[in-house]
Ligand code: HEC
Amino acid sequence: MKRTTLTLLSIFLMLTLFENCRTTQKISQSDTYELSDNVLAAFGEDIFKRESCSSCHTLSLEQAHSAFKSLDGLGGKYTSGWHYLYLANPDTMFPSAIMPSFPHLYQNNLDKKKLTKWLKEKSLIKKVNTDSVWAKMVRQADVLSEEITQSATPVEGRTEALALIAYLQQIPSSDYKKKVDSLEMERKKQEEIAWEKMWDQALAVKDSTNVIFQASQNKESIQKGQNLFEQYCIACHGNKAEGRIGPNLTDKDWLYGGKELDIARTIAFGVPHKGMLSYRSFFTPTEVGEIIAYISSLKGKGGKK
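Please render the chain's structure by itself; use the form predicted alone.
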C-alpha cells in the first residue's frame, strides 16, 4: 500500500514538474516572440498598432479590398530607404498616394525610458535585462540607419520611424499569398517568354528601323514618356529625374551607357545589385523609347534635388 502511495505521489510530482516545464517553455516562447532577435521590429509592431495602421491595412491578402490595402508579404518588397522616404512624404513617391505622412515618427526618438515602459506594458520587465535589450535595439537601429543612408538619404537620429520600418520589413507572406504568388509567377513566366522574344528582336536591330529608336526620336513620344515616368520612375529618380535613390538622369554622366539602346537595356534588364528592377516584362520596347524621349528632353537641364 505504501509502495502504491509513493508511486502515485511520484507520478503526481513528475506530472507537476512536466507541466511547470511546459509553462516555462510557453513563457520562453512568448518572450522569444515579443523580443525576438529583432527587438526594433517588435517595438515597431506596437507603433504600427498605436498609429492605427490596421484601420487602412490588413496583413492578410484574403481580407484586402479597395479601401483596405494588404501588407501581406511586404517584408523585403521595397528597400528600407524607400520606406524611409515614403513614410515621411508618401505623395513624393507616388503622386496618387492617399496615405498621410508621419513626420512625428521622425521627431520621436527611441530612448531607454520608452523601452522600459514598453517592457512593463508587455509584462516582460522582470523577465529580461533592460540594459541588454536596449543595447540590442540601439545596434539594430544603427545598422538600419546605415543601410538607409547608403541607399537613399541621411538618417537623423534613432527615431520611431526606424522601428516601424523594421517591423514592416519583416511582415511575411501568408500561405494564401504564397499560393496566389505562385499562380501569378507561372502566368508571368509564360508572358515573359513572349515578351523576351519581342525584346530580343527589338534589341537586335541597331539601325533607324529599331522601334525603340523610332519612338525615342518622335517628339510626340515626350508627353507619353513623361506620363510613364511620373507613374513608375519618380519614386527612385525624382520628380524631374534629378535623382533620389536612383541616379540623376539629366546630366551627361551615364553609369551604363547613354545611347538609346544602352538606356533601353538598363530599363529592360535592370541593375539588380543597385536596386534597379527589370522592366522587360512590364514595358514594351515602344514604351521604353517613349521614356527615353522624355529623359532626353531633360538632358542638360540639371535637375536639382
Second form
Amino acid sequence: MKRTTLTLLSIFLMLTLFENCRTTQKISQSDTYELSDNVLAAFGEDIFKRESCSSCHTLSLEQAHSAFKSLDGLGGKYTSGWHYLYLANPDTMFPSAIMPSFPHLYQNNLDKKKLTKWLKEKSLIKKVNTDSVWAKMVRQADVLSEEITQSATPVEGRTEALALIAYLQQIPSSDYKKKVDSLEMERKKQEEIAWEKMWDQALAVKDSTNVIFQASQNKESIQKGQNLFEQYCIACHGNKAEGRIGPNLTDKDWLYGGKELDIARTIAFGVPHKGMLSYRSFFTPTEVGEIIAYISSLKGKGGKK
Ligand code: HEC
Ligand code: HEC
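One more: the block was the form predicted alone; return the form predicted in complex with heme C (HEC).
Every chain and every other molecule in the complex is listed next, the one we just looked at coming first.
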C-alpha cells in the first residue's frame, strides 16, 4: 500500500515538472523572439541551422579550431555574389574545398506557405500580418537578387539560397574577433614602420659597409638577382635589361646615376611619373643589392640602342 502511494506520488511529481518545463519553454520562445526588420536574414538563420552548417562552423573565433572553422565577422567579408557562387560550388573559390555544396538551396523556392509555417513556429503568427511580412521578404529577396546579378551572376527565382546569404551577410564580429583584428592591424603597422626604418638605415650608410653595396659585390648574388629581375623587371626593361619601355640598364648612360647606391635609390623609390613603381616595400635592401649585382654582370652586353 505504502509503495503504491509513493509510486503515484512520483508519477504526479514527474508530470507536474514536465508540464512546468513545457510552459516555460513556450513562454520563453514567444517572449524572446522578435521579428527583425531583415525578415529574409531571420528566415535564413533557420536554414543555417537546418543545413547543419554548425557541424563544421562556429560563429565565434574564440571557439574556432582546425575542425571548426569560424564565420565570426563574416558579414561583408565577401560580396553576396561571391556567396551565391560559393554555396553552389565551393571549389570555384577554394580549390579542393572541403566544404560541401548546397545545390538544393537553389531549387527550394521561398513562398508564403513556408513563411507562414515559420512564423507559426516562432509563435509570431498572431502578432504580425503575414501578408506584409511576406511582401517585405519578397522586396528584400529582390534587392539581393539584383545585387548578385549586377556583381556576379544572374539569379534564378526567389530561392532559399538568397535567405541564407542574407543571414551570412549580417553575421557580426564578436568583441574577441574585433580585438584580434585590431591587434593584427597594429602588428602590420609596426612591421611597416620597422621595414621603413630598415630601408632608411640601409640608404644612410655611405661607405663600403652598406648592405646594399655589399650584396651587389657578391658573386653569389647574381643568380638571385637574375631571378628577381626576371620576375619583376623584364616587362619594361627587356629580357637582358637591353631596354624596352624602361631604358637600357647595361650601357654607360644613366639618367639617375650609375653607382650602386644611385641605382638602389631608383629601384627603391621608383620613377612614379614615368610609370616605374617604388619597390621599397617589395624588396629588402639585400635583395635590391642582388638585383644590382645581376644588372652589373650584364654591363656592355645589352648593346647600345
Ligand atoms: C563538412 C563541413 C562543412 C559544412 C557542413 C559546411 N562548411 Fe562551410 N566551410 C567548411 C570548410 C572546411 C571551409 C574552409 C574552406 C574549405 O576548405 O572548403 C568552409 C568555408 C566556408 C565559408 C568561407 C569562410 C571564409 O571566411 O572564407 C563560408 C561562408 C561557409 N563555409 C559557409 C557555410 C554554410 C552557410 C554552411 C551551411 C549551409 C556550411 N558552410 C557548411 C566546411 C563546412
Ligand atoms: C612598368 C614599367 C617598369 C618596370 C616594371 C620597371 N621599370 Fe625601371 N624604369 C621604367 C622607366 C619608364 C624608367 C625610366 C624613367 C625615365 O625615363 O625617367 C625606368 C628606370 C629605371 C632605372 C634608372 C635607369 C637610369 O638610367 O638611371 C633603373 C635602375 C630601373 N628602372 C630598374 C628597374 C628594376 C630593377 C626593375 C624591377 C625591380 C624595374 N626597373 C621595373 C619602367 C619600369
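Residue numbers count along the first chain shown, from 1. From a predicted model like this one, the values you see are computed outputs, not experimental measurements. So that the term is clear: the rigid core is the largest set of C-alpha atoms that superpose within 1.5 Å between two forms.
Two rigid parts rotate against each other between these two forms, and the hinge linking them lies at 191 among 75, 257, 191, 108. Comparing forms between these two forms, one finds the smaller rigid domain rotated against the larger by 62 degrees.
Note on residue 195: its Cα is shifted 7.0 Å between these two forms, core used for superposition.
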